[in-house]
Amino acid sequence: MTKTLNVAMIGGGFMGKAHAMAYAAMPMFFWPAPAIPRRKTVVDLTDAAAETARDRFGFDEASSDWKATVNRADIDIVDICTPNNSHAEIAIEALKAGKHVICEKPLARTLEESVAMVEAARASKSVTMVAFNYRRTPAVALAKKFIEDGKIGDVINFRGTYLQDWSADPNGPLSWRFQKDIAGSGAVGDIGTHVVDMAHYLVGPIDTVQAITSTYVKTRPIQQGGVDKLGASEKSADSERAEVDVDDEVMSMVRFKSGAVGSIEATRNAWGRNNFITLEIHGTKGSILFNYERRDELQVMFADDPGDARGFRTIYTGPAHPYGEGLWPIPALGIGYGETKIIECFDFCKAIVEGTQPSPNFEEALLTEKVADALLRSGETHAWEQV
């Protein structure tokens, strides 16, 4: 009989949302399951709010008390969905309480929160998870296949972006991203980050940072009501405005403890870029390129190939290639934002069911995080800095 996996999941906005429908999607497309995780509770900030998760994303039950529903004996997952300045304190409780966690992107607000969280997990027995689900794209997974098997040889380039416009007008209210208490950082955090786990995903642990942050937005409009709203909704150039305390872009040299050198730049500020995650390798024996917006491709060049063939190819993800027997018979038939949650959660429970530890987890995770403190510094001192 297939396991159960009762779930509580702590916040209830739009993350929130992307996982209830992957734990009720993931049995539909990856079966047998490794197991059936049961939405057993929605926790919010207020019980209204959480009656109202509980309705919309089909838990059994509805809580504002996340401390006591951790510590619950019937939950078996905690998922955190929180803002990064509740990262850490909750999944140090659950995992005291011997829960099994997968917490969203970043890991924390700072290097010390992560810690933290690491030495509580290594202390544990539980199975881990950070959120970083932009690597399960099947064609960021074909491209670390093709990495592993030698395709391309030996990697000595790394090029990584994710650029979005969401922020960039400056009458956009101060979402929590804004604010350097709750969020830790602008867009290192919440979008380099994504950047950074790809580059030690795909060519391995960054070694040392130089990096350039800026911050061109100063001030933004403050929130009206109680519900958080990114920049692209609700402008108001007439209400009071506050601080905004946080990188709104960053842009970075790297070197990689292999050897290889690269670039990474993300920024929510480039207007006419929406989720404009890219990838570009260079190796030895061949190229790897891929745009997050055209995610079923992933383009490829093989030094090896005839003379009259040289150039990049396009490759169409499908049932050939990585998760492609549990997601659509057809290549190109198209996936999205919700495939990739899909999968996180397939690899998480197909985790905790064989007593392995998934990647990235917290261990991996604190990497990037130390990676994100590196930027920062090197942001402040305009030096070189060791990660």
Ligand code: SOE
The other form holds:
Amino acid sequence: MTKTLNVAMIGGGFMGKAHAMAYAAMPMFFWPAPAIPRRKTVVDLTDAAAETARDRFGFDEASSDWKATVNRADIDIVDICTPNNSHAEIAIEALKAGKHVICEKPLARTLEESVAMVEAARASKSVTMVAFNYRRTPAVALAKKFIEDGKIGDVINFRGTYLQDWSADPNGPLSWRFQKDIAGSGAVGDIGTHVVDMAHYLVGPIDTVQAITSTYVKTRPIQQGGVDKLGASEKSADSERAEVDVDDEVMSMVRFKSGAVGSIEATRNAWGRNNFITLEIHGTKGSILFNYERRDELQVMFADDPGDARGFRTIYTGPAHPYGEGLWPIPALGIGYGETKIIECFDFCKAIVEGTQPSPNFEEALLTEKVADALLRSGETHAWEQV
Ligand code: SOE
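I've shown you the form predicted on its own. Could you give me the structure of the form predicted together with alpha-L-sorbopyranose?
Below, the chain from earlier opens the complete complex, with every other chain and molecule after it.
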């Protein structure tokens, strides 16, 4: 019989929605499923919020006491979908209680917190994972396969960007994402780390960085409601304002341990860009392009193609590609954000059942946090910084 894994999800917001959907849908896509994740209990800040999350996301139970919940004997997985300032405390408690832990990105606010989480993971027998979902887009996994198969030779250059515009309006509210004591950093930790994660996945470890960090909107209206609407709600030019103490943008040059070079940019202030993640990778024998706004597609150019057929071609991911056996029966039916979360859930449950560590686990995600820390340091020193 397929194993059941009881999930305690902490946090019933945007990420809670994505993870709850993935728990329900994963066995519908990947069958036989490695395990059936059971939505056992959901935790939110108040009993009322937790009850709403239970009704909405299909959990059996609800609670506002995360500590008691993660220590329950019948819980197998603790899923952390809270803002960054509680990741370390919850993860460490859950690991001490012997639970498997999946944590939303970034791993934590600071390098110190991240190291403490990794030490707790090392001291446990638990499986850990950090929810960097974009590497699980089938087209990105296909890029990885082509690189591993040597299709573009040795990688010499990686260009990665993540551009959004939800914080471009100066009258968007001062949500937790603009407060260093809650978020740790701004664009660097929130979205830059996604690009760093994909750079590590596709090319290997980053060694040194040089960055410019900028904060364009220095004050924002104090947020009235508790809900994080990513700047879309409560816009107000008249409300009392408070300081933004995180970065809006990072532009950087990077060097990989392999000798490859690259650039990484991330901003939430690029009007007209929504979730514009682009990767361009050049190798000694070809190139690969990916644009998340066309995420069914991977563009590839292989230098050894016949001269009269040379150029980029577009591959639509489908059953022949990574994770294709579980997804949709023909290419181009549409891969979305949801599918990346379902795949993430599949890989996490599979690792638990097989007793392996998925990627990126806490240990691997620490390297991403080290790069984020080096980017922030370089933003201050204007010098090349070692990771
Ligand atoms: C806001 O920038 C955000 O919600 C990020 O926090 C997520 O990681 C990204 O997937 C979508 O945008």
